[in-house]
Amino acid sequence: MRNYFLLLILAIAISAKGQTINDFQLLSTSGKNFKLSDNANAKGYIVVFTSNNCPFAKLYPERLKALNKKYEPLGIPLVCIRSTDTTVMDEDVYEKMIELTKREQFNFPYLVDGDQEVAAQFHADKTPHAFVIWKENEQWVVKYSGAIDDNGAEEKKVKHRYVAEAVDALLGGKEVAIKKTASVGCAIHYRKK
């Protein structure tokens, strides 16, 4: 029984600290590989799992570019990751990701997670699904997970900009008030291994 309580206390301590993310290397639509650790000046990252085909994801390119424009100079760049199964969604193949990057003039890396391992590590389940990760003691810790904001359809009616609010809190040395929301969008279908 004592061992059970020790395990429970350990589990609570780990969950209070936050989920950690291992560094990863993914191919960008620029043709270069991307790693979190390549940017030594990054305090954190905004990581958004997205896709070319999802109607919800198609609502956000301008907002994503605005987030990166605002926060990249402050040491919190944005990256987007495509983890959808291209055997189901052929619109998400690498060549079409390159086309979308050019058409939308992305100012951030758009990465391909072909084996879906990075999405699984984050526990991403929708497109779009946003995360704010922060560097603490040489580890990347998830500080926010969920929706980008509270109104995908009508940006002018947004009341909560969850990602921006989380980043602003962290930059101010404060605790993130809303740590998790439900991501709304298209399901990421994981291939069976």
Contents of the next structure:
Amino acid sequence: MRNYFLLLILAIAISAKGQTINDFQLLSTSGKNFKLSDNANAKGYIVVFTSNNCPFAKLYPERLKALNKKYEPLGIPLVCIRSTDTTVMDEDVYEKMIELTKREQFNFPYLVDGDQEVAAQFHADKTPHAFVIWKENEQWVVKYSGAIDDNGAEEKKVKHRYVAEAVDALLGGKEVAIKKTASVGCAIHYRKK
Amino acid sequence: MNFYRFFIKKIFLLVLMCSLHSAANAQYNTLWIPDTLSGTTFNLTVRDTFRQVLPGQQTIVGAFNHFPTWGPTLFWNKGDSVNMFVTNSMLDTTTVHWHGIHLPAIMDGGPHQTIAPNQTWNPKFRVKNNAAMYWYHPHLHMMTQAQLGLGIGGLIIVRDPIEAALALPRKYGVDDIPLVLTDSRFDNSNQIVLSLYGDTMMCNFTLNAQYTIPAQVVRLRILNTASERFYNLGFSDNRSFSVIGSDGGLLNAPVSLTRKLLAPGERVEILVNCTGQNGTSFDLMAYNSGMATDYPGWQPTNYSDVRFRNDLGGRNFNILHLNVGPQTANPKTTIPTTLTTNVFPDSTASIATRAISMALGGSACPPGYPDCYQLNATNFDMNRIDYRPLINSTEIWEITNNSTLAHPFHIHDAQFKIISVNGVNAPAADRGWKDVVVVRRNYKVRFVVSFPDYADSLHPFMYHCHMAPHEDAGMMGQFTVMPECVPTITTLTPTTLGVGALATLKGTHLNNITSVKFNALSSSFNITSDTTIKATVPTGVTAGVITAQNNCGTATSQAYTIVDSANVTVKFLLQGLYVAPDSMRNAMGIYADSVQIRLYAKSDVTTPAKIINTVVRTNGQTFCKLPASFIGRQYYICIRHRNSIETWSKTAVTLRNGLTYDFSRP
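Would you mind giving the form predicted together with its partner chain, to go alongside the form predicted on its own above?
Complete assembly follows, chain above in first position.
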């Protein structure tokens, strides 16, 4: 009986803690592999699932670079992942990801998730779909999931920079106020297995 | 001093009025009018995009070409051959269906003509439709509501000489205004939510739309693209308007109304006379308050079942604010009294009546679609053809609604003429060409439809409820227009067969049959005529149906069963033993005497095909058990008795299991 009670407490504790992310290794447009554990000093990551093709995702490169420029020195680097199905959309193939990286002068890794496993682990459903993950007890815990901010087309009219607000809260040792919003953009279609 | 005060007062009032006018108009957005494409070659690219619908975050939508949403209005001329290039730049598969257009099935853009991402589909066909407004929209099975709800679609305006000869408004966007009606629901991040009923009315995807129309006769071409909602159209000042066209063309004459119900998928063309009304305003409204509860969407915001709640439920609401401005040059100021003389299909020439019932699917609904509605108690099956009308034929379709909701029934390819609605003539505004007809709860609607061309036994057209959620859930069927050479089987005799038996098939177009199969087992056969085939039941046969195939198609018979032998009863009375009707003296128990039954094939009356030594009962019955191979074949029955004259049946008899041949009854 005591064991069951302890297990129940543990389950509640785990669920209250939030979704955890296992480390992964993906190829970057730089030609190198990327793993979360590569940066031993990272307190957390901003992970953004995006694509070359989605018109809404195309609104965000400058804002993504700005986020990385601000938060990487503070130990929260940004990384972008492309998980869309290139069997149906060849504009998202690796070679074109490299072109985009150069054209937009990305200052962050742009990774290819060809088998969509990482996107599935995060439960990413749109491009762009942003996550803030934080290291707690050697585990990566999702602290925010959803839109990058609340206005894609008109940055000057943004009222909530959800990702930045979440990272600022975590850096200040506070709870993230808005943990989840609906991601806005093009659907990620998962191949049937 | 007085003049000065008067002047200031007037200035103040002027400023106040301008402010009020500005404030009043600040609540409206200018109606967006889709741009147009003309010619005979059209390039359409469907893509994901976004647009500013509400303040704040943009809304992800779908669109064609460079449009913010929806697509260009295509202008086609009747008689032209159009060449369409449809490219899919979305991340999802789609189709583009030409709603209401008469064309080959393979060009129709239904669920079978999928366009994968990055693919281009190139249908081409001759425009045979009468002048009217049609439309194009996605038709991917189980995705129609999702894709149509994102605003993927466009209008088609067909022009023809008959319409062009009429004094009708024809300046697109000036006095000839297309209106696409829908209601949408948005979530907290301004994204469109898939729902049965929307909370926000949009006209041409514009919220709180307003438009300036000239003070003359104005033509409004109105389409309902809502998921399920009907709009009971009227004007805020209850002015009358003239209906001049329905789904598939002009009416014979304008019909004056103050209200017109428009179902999902339906179109209506109306004329509104604003002559002498420059400077006034009025609204196009949906007078949905008090509508009967079989019209979907009546449930208000506080309705008990949360699935059906909606902010537009059970009330009247504004669709479009109209400001009347100055007349244009050469305005139309009168409404024609006649329009055209339609020649509809002749219902007396109908060769078939199709009965289609609508009902809730209950436990038979497909997975993921509880509470679905069905046609003829079945769900849509991409691999099943439900009807096969013949080319050059006319049919009557009867749609009976046994469900609780009114459904707009739509058929692809053909425009039809409503014969009756619950036994009476259709409303005057619905007596023209239609491709969508409303079938209310417990109503029966009959229409006549012809299939003059585009026979194709392989590629089907659809028929379905045009409420997209119902269509996605399988309230849909398919038909193929069959070429005249397609065989049909009308009768099979006998229906109880055995190995070696002879089956006689009667039907049509049997002259060129190339194969006959018994439950997929090939058999030998003989073509007797264009209407008769005789096939021998093959060894190893099992019960099933017989199929007969030629180059045009396959005919299927009714079901047959298989027996190992044939039991035939021969009845006769021997004169020397006769006692009374149906009675002879007995020799032993119930038996009168021994006899011999001989069977002679019609083709050979010299050599008996079968000799059966048996006994005849006192009631005259003799039971013969024959091999199954005798079934279906013709034999003279001969009786031999030691003390009687040999007696033959007058004609050769086609044997079947269970046959009784009675010599005692001439």
